[in-house]
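Quick heads-up: it's one chain on its own, the form predicted on its own, in structure tokens.
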Amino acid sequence: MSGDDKEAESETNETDGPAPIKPRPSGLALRYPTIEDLRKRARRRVPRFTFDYVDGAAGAGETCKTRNAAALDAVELVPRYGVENFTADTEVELFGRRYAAPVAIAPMGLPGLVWPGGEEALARAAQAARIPFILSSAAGATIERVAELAPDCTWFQLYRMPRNELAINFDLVRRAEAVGVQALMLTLDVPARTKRPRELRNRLIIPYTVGLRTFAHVLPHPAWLLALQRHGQTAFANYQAYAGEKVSNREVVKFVREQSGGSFTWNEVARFRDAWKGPLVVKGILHPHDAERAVELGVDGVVVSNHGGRQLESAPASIDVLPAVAAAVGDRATVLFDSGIRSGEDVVRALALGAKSTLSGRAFMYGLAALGPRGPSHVANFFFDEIAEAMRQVGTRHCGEIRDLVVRHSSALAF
């Protein structure tokens, strides 16, 4: 067994509770100082279709992740000096409640394929850390378990289902209102499945077949195997119940291919605002003429984002529509900014360009691939110093005073 795999057995046995938020740089800040850090150890310890799943975008070249980093390593900030010391106030506030910094755990789809029992570290960690976590529906806990652990930090993130009038999302609303969820989001930017090269050459099926590919992939990777053994797979546990009770994974899966699919309309999007009396998202925003109809129906918050280069290859960067949203709507509405986010300046420079705050997804599934379930309070930490440090570099006392940076963006596109 190599070192890595030793390390990683050990983590495995470990508590799943996530390592405490701490202060002051620790071990694991000084041996994975990067999400690329942590990234190429993750390529090293989950099994290929697992990473690759994390790691993978839409189209042959997975063009468009890569245009949202480098359109966000484009993005200049002017500085400010000549300001007394001061530590950084790195709290947000969004839909008037307070939270420990401007980056939140985005909704993503199956964390525990990545790491068994992935949910449950995601929602431990955010509660420890103070930030959102945004459950998908898509995900492998239910709502009332995450709410259960995360009970502050909890927002719900849905897929259209449109069988019976969207019966099964007003159902899961219902679930949400009930346990205490924070904020919904409506996902608006997955009209269609999409083809991503790396999950087909990896046949990826959930749940994952049991065969001699499998063995292959998997054997290399003894905690991982471990981490299996102990939580089990489960997919997409809240559709779960309408499925059947009884059924097994496999014809949970079905159902939901069966039964989910297209873009939330506007019409509809208006009939979740009825039924939902706290804080409405819609995520996947990249014109702001959609951003204003969303506003103009109630929604409280538009999350600018191309989905991280995981639906359209051509989609421009997110960081590139960001100003014309928040010119269009910042004033009425909540501006969030998902898509590319890889450090503390990323989230800088988000903010001096109109978002109140931003989501990070691959930083953190990453992390829980590299870590297991201490990876998510690293990847929280990280964020947490960088944000802070970048902060001083420029000049910026408090969250607020970021808006007012000087920034040079060429990239940006006029509508």
Ligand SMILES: Cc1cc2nc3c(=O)[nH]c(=O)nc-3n(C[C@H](O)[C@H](O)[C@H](O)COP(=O)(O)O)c2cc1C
The other form holds:
Amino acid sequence: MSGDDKEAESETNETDGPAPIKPRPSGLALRYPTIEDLRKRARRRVPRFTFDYVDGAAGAGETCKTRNAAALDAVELVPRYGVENFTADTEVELFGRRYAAPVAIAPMGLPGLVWPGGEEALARAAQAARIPFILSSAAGATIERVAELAPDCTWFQLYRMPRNELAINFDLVRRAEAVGVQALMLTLDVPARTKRPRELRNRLIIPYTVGLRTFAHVLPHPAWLLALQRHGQTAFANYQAYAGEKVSNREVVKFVREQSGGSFTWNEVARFRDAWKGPLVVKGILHPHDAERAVELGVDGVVVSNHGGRQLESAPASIDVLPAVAAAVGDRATVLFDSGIRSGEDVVRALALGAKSTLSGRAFMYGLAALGPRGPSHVANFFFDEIAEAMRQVGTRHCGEIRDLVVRHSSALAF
Ligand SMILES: Cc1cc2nc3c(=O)[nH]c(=O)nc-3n(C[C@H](O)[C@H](O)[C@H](O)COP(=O)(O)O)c2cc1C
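Since the one above is the form predicted on its own, can you give the form predicted in complex with the named molecule too?
And the full complex, kicking off with our chain again.
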């Protein structure tokens, strides 16, 4: 028996239930039983500018991030008992493919800043866990590389690059198709750059240079520095081909800044619908009319999201608009949800309020920062265990039944 198992033996509380239906938690599950535990370790384990990049949000008070968590916490589920032959089947079908659980790794720029080589760690974990990894176009690994590592689970997200009739965007679509990406996601909720005070205080500029300020940040983190030495500085790998193969990271970043901008217009969404034959999803929907507009243009899915509170501090908690968006969409498209998910019960809450599946951003990044390359798999397992556990608690045998639960959601927005 390992030290961790012994710890489990002595510490697991047996007084609250009958014989365990699953093995007792051990190892990482004991040391980091919540995402908050990972977050705390992440704060100690990586340079501050890196932690703040992930943990930060829009606005002086970062209140949208807090609002997401508070609104999810306030959603109450009424459990049902007495079901025969009970098993909690967490599998979910999305766009004709089956995934192991209703949670995906949300698209995030520069995971390699958080832990050098982070994109590859996320892709490997997603493939092993059989959940979607949505590669951000602003990530530090190419679609080609990620599709190689996660051939069954790679989705791809685009930010708008309006020059030359979206030529770069459409070339990325071509590349995504060539490597068999399973779904294409257009992010709508970044109409302009936003102010994230923590990034400004840290003078976070990509690519960062180890100057006096960052030197003090990185010095206490030898494991992170070692990973940096192995993988090098992170850059916008998907754009390298357009900026020029031989140009420096700094020039790629400058190129991307000059080329990007604005939110995709509905006319542009229609053009992507024509160009991309696979499942098309729009992300960042908070108003039911926007969801309807997207569905009328033929999108297959919408992500109800406020970008994890990173864009507009005064945005509503995304869980508070989910029921209205789900009602507007009906069964015409798949409704996905993100912003604030920190537990399996949060996932079940979102499914009870109309989402078919969810995305999680920071939870996976905290795992990466706290535990390095093994972090994302730990977070995936954490969600598997917690989602199954929550389903057992509320009495639902499969994800489809979660929708039938009685829910109290007093902060839901009426439009
Ligand atoms: C560090 C970081 C970078 C992000 N970068 C992107 C991105 O490149 N594209 C995108 O559509 N969303 C991006 N997001 C938003 C996430 O996709 C997702 O909407 C958000 O993280 C969900 O909230 P959560 O972190 O509370 O789970 C980013 C989020 C974080 C935390």
